[in-house]
Every structure is written in C-alpha cells, then in structure tokens.
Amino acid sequence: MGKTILVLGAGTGGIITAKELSKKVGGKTKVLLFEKEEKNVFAPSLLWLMVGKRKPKQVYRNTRKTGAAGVEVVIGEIEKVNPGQISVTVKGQEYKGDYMVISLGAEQITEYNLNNYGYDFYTLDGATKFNEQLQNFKGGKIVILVPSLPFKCPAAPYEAAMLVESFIRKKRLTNKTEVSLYVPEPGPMGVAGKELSGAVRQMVEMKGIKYFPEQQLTSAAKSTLTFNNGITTEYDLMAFTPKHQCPSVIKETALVGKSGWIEVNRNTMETNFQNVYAIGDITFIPLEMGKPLPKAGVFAHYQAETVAHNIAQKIAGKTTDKTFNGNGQCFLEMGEGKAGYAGGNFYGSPLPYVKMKTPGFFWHWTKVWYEKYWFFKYF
C-alpha cells in the first residue's frame, strides 16, 4: 500500500523535502506540498530589489510550478494540523498522512505600527515600495531597523544597509545623505563568534553607516524612532525587519516547547510525535554556547535533505543513517559588485567554528549564479 507524505510550506525546507522525496521514493508514495502563497519568493535576491538590482517579476516564480512526478502542490491556509493523526485541514478539506515534515517557516508580522512609516524589506511589495522612494531619494536621513529578535538571515540588515550606502554613492548622495542601522543585539551575527562579528562590523562602519547596536525599539511615529535607552532619532526613509513568531497554526498544538517554537532532536530533526519532523526557520535548536541555531535557509537546505533521506529509508524498512550536522554558509552582499562569504560548523564544540573568505567579486556572482540555479532546479 503506497504512503502519503504531508510536506507543510513550500520555502527552502519544504521544496527540497518534496522535491528529493518525489526522487528517492517513487511508485505510489504520494507527497503533498501545501502553501497559502501562489507568489514563491527567492527571499535573498529581495536585497537587491530593494535597491533596483531586479524586478519584481524576477525574483519569484508560481508555487504551482514546484510540482513534479510524485508531487502534488495544494493551495490555500493551512487552518489546523494535528500531529498526533498527522493530518492538516486546508479550506475545510482534512488531508492525512504517514509522515508529516513542518518547514512553515516563522510567522512575520509588524509591530508598533512600522507599515505605516516604512518598508518591511522581508517581503515582495516592502522591497518593491522601498527601492521606489530610493530612486527617488535627494538626501537625508536613511534608517535601516531591526525592532525585535529573533528574525530569519541574521547578515540581512547588514547587507542592507551596505547595499543602499552603495547605491547612494553611485548617485553621488554621500554628502547629502546618512545611512544609519539600528539593531537590538550587541553585534553582527554574534552566534558566528567575536571574530567574524567583529569583521562585519567593521565592514560596515568602513563604508560611513552609522551602527547603533544594543537599540530595543519602544515606540515608532512618522519620522521619528524611541528606543528603551531613551535615545530619538528621526528619519526621512526607512526600511525594517519584521516580526518573527512561531504560525499560530503550530502554537495551538502540542508540537511547541517552553522556547514558543518547535523543539525538535537537532541530528533528525524529529519531533515529539511518531514521523513528524520540522525544519527551518520554525525551529528551536540550542548550541553549546547557549544561543540557538541561527535562522537560516540553508540550515533548512541541509535539513531537508536529512528528512527526505530518512524517511525514504523508513519506506524502504532501511536504517535512517543520515544525520543533520550543523554545517552552513551564507554570502554577505556588500555592495559595488562585492560579497563575503563566511561558513562553517555550528554545532562546533565548545563554539561555533565559522571563518570567512576575504570579500571580492567573486562571491558576488557565485551568490548571481545560486539564484539562477535555484529557479532552473526548482521551477
């Protein structure tokens, strides 16, 4: 009798999953991928969209599109999922199955009303409305703003903020124009180690933005941020970060932990019920050093592929043999046609062991090149 495999969320994790399922395990196992979005963001080419690098049109692609033999994509907000039966319910319709892998990502939402004075550069239309007030920029004061933590692509603010100095420079605004970060951790991408922390920042700092770690913003009005230190600063443009929590779909189950996320076995990504794994951005994986596990869509890469492997393997009555190691990497757009490129091994003991490669073009493109190859591949 043919197994029928409930993949939720159509991002990095859940595409992969599908995809490498509907290879290892064939004849009549059914995978079913569900996504309430027809529009499937390649969420790293936003940075450049936001400072006019693309178009719209061309950093995403119809979810549809990700089906293939053995790959069935459903449409439509997942309203519950029950991990015990391993169903879900989507539109009303109950869909069981045999094995269930959770790769929804979090859940973004915007606080203290940041919508209506800036642009949420994590999303489609924030980076398309963004880039239209950029080109259209004569000087001032620019914010880029991270309101709260945890949020996915730890380097993302930082990449931002060096790519929309890059573009003031070319339109030969630097002496009109300050571009300022406000975070509320102590440094960039501090899970990484004091080293490379320390080289971000200084590669932001080198290029004039002003970096204003330790900020918790309290309040927000039209050109003006409150943080808990009492600071004020005003602002004529502003780009920020959203919100990240665990869907409200998952939290009304029995599959969160004291963390507010899924808390899984972090070498199978299992989870507290029998052939129910998750992946990604919606889980909780705490290191050595007492952070947890960045999020980041390449550990849900990698992680998807475990999953996949293993549950092939369980199909088959083989071992499950392959194990999530907590290797990633990620590039670090700077600007001016440059990247970083920094990786290594997070569930190194007793820190993170992650180096990165001297900046250059060639980053850059090799980061150009993963963007094409993941739309060929995938869609």
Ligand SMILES: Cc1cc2nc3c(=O)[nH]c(=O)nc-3n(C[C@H](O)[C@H](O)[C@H](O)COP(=O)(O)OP(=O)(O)OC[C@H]3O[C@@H](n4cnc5c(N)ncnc54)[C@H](O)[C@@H]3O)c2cc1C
Second form
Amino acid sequence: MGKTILVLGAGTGGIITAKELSKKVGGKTKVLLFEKEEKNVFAPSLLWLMVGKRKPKQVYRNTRKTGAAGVEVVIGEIEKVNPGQISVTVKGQEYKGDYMVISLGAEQITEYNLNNYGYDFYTLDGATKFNEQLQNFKGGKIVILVPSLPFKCPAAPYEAAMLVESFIRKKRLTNKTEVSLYVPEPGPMGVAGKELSGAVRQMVEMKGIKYFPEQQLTSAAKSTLTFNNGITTEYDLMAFTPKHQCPSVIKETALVGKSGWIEVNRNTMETNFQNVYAIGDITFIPLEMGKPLPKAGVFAHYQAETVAHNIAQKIAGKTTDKTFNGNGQCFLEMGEGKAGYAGGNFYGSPLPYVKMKTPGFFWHWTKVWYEKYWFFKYF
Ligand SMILES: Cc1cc2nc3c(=O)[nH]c(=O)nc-3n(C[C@H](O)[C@H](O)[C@H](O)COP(=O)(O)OP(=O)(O)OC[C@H]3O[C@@H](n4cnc5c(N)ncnc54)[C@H](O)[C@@H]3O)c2cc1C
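We have the form predicted alone; now please give the form predicted together with this ligand.
Now the full complex is given, and it begins with the chain already shown.
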C-alpha cells in the first residue's frame, strides 16, 4: 500500500515540503496539502505593496496552482488535528495519513482594536489600504507600530519604516512629515547580535526615522497611542503588526509545549508524536543565547527541505540523514532601490554568528529576483 503524507498549511514551509516530496517520493505515495486560503500571498511583497511598488494582484497566486505530481491541494479550514492518529478533519471529513508535517504558521489577530485606527500591514487587505492612504497623504505623523512580541520576520517593521520614509522623500513631503517606529523590543533583530542590531538601528535613524524601542503599547485610540511608560504619541496614519499566536486548532492538542508553540527537535523537526513533524513559525526553538529562533520564511524553507528529505528516506527504508543546522539569511529593504543582507548560523554557540554585508542595489535586486523565482517555481 502507498503511503499518505498530510502537509498542514500551504504557506512557505508547506509548499516547499509538498513540492520536495513530490520530487522525491513519487509512485504510490500521496501528498495531501491542506490550506484554508484561496489567495496565496508572498509575504515579503506586502512591504512593496504598502508603498505602492506592487499592485495587490501581483503579490498572490491561486493556492490550487501550487499542486504538483502526487500532490493534492485540499482547500478548507482544518477543524481538528489528531497527532496520535495522524489525522486531520476538514469540513467534517477526516483524512488519515502515515506522516504529518505541520506548517500552519502563526495565527495573526488584532489587539487593542488597532484595526479601527490603522492598517495591519502583515495582511493583503491591510497593506493595500495603508497604501491607499499613503498615496493621498499630504503630511503629518506616520507611525509604524509593533504592539507585541513575537512577530515574524524581525526585519519587516524596520523595512516598512524605511520604505515609507523613502516614499515620503520622493513625494517631497519630508519637511511636513515625521515617520516614527515604536517597538517593544530593546533593539532591531536582537537575536542576530549587538553589532548587527546597532547597524540596523543606525540605518533607520540615518534616514531621519524616529526610533522608540522598549515601548509596550497599553492602549490605542483614534490619533493616539499610549505605552506602559506613560508616553502618549499622536499619529495621522498608522501601520501595525498583528499579535502572533499558535493556531487555535493546534493549541488544543498535546503538541504544544510550555512556550505555547510546538517544541521540536531542532535538527530533525520531529515532535513528541511519531512521524509527526512541525516546521516554520508554529515552532519554538530556544537558542543558547536565551531567545528563540526568529520566525522567518528562510527557516521554514530549510526545515521543509530537511523534513521532506527524511520522510522520503523513511519511506524508501533508508537512513534519515539530513538535519536543519540553523543557517538563515535575510534581505533588508531600505528604500531608494537599496537593501542590506544579513546571514549566518543562528545555532552558533554561545551566540548566533550572523554578519551583515554592505547594503546596496545588488541585494534589493536579489530580493526582487527571489520574488519572481518564488512565483515561477511554486505556482
Ligand atoms: C510583511 C512580511 C515580510 C516578510 N519578509 C520575509 C523575508 O524577507 N524573509 C523571510 O525569511 N521571511 C519573511 N517573512 C516571514 C515569512 O513570511 C514567514 O516566516 C513564513 O511564511 C513562515 O512560513 P510557515 O510555513 O511557517 O507559515 P505560513 O507561511 O504563514 O503558512 C501557514 C499557512 O497555514 C494556513 N493555515 C493556518 N491555519 C489553518 C487552518 N486551520 N486550516 C488550513 N490552513 C491553515 C495559513 O493560511 C497559511 O497559508 C515576512 C512576513 C511578513 C508578514
């Protein structure tokens, strides 16, 4: 009898897992890829969308198009996950498998009623509406806000602020506009080390963006935000990140550890259930330096390749010989057609070893190329 592999979530991790499995297993093995959204958004492009460098239709594809040989895409909300039985329920129908890969990402919810006052730029709708407001902006105060930790893509709010500043500069509104960034963390991309964090802070501040770290939001209202140190700021236009939490359908299961996320073997991505793996944003991987591995697509990507390889090996009766070693890279959009690039090993001991390359046009165009490659290769 052929094996069935259940892949939960067709985001970065799920799509790569399914495509890799399609290449490696073939024959009688069936891959079921479950996804609730018809529109499959490439998240990094939301940053370009929010400043008018992409149209909404350019940043997503139809989820059904991500199928491949041996991969069946099942559209619908997963209502129940049973890791012990290796089964999921969608629209009342139960699907059973021999292996399960959970790549459901982080559930994004709005807190402090922020969607009444600003735009969630981590969503297609929010980034689109923010851009509509920005195009008509005539001057005033723009705030980029991170209301809570953790949030995926540690660079994204910094990139958002720099792209917005660049837009304002191009529109010759700099004299009439203040761009500020409020975050609860002590500095940008802290896991990558003090040097890199300092360099990113400098990049942001050199552009005239007002940076306010260690600001924990306590309340929001039309035109004002209040933080736990008593500071209140006014704004005319605001973009914010949503609260990130473990998806409800997984929270109810014994997969979730003390962290509130799925805790896995950091090299194999195995969970505490046999033949059940978890990858990407839904996982919690503590690092030696005391913070968890950041939530980023690049890690979901490499973890997906590891898990797909090892499942294929298991099916073929061979040794599971691939591991995820904590390597990762990211591009940092700065505006004016330039970007930075940081990369290294996040499992470095005692600290992650991550270095930044000199920012320039090359890294921006590499990021643009990756966007095209993503849509070409996976849809
Ligand atoms: C603005 C922005 C910019 C970013 N830029 C970068 C970048 O430059 N580099 C980088 O590495 N990362 C970047 N990221 C982060 C990256 O997008 C995520 O870390 C990555 O997508 C995580 O992959 P994943 O597979 O774990 O989860 P996701 O890609 O979020 O996929 C999870 C999928 O599961 C589906 N799902 C959830 N619950 C259910 C359910 N109950 N039933 C069915 N389906 C369900 C979701 O709809 C989703 O499609 C960015 C993110 C944002 C928001």
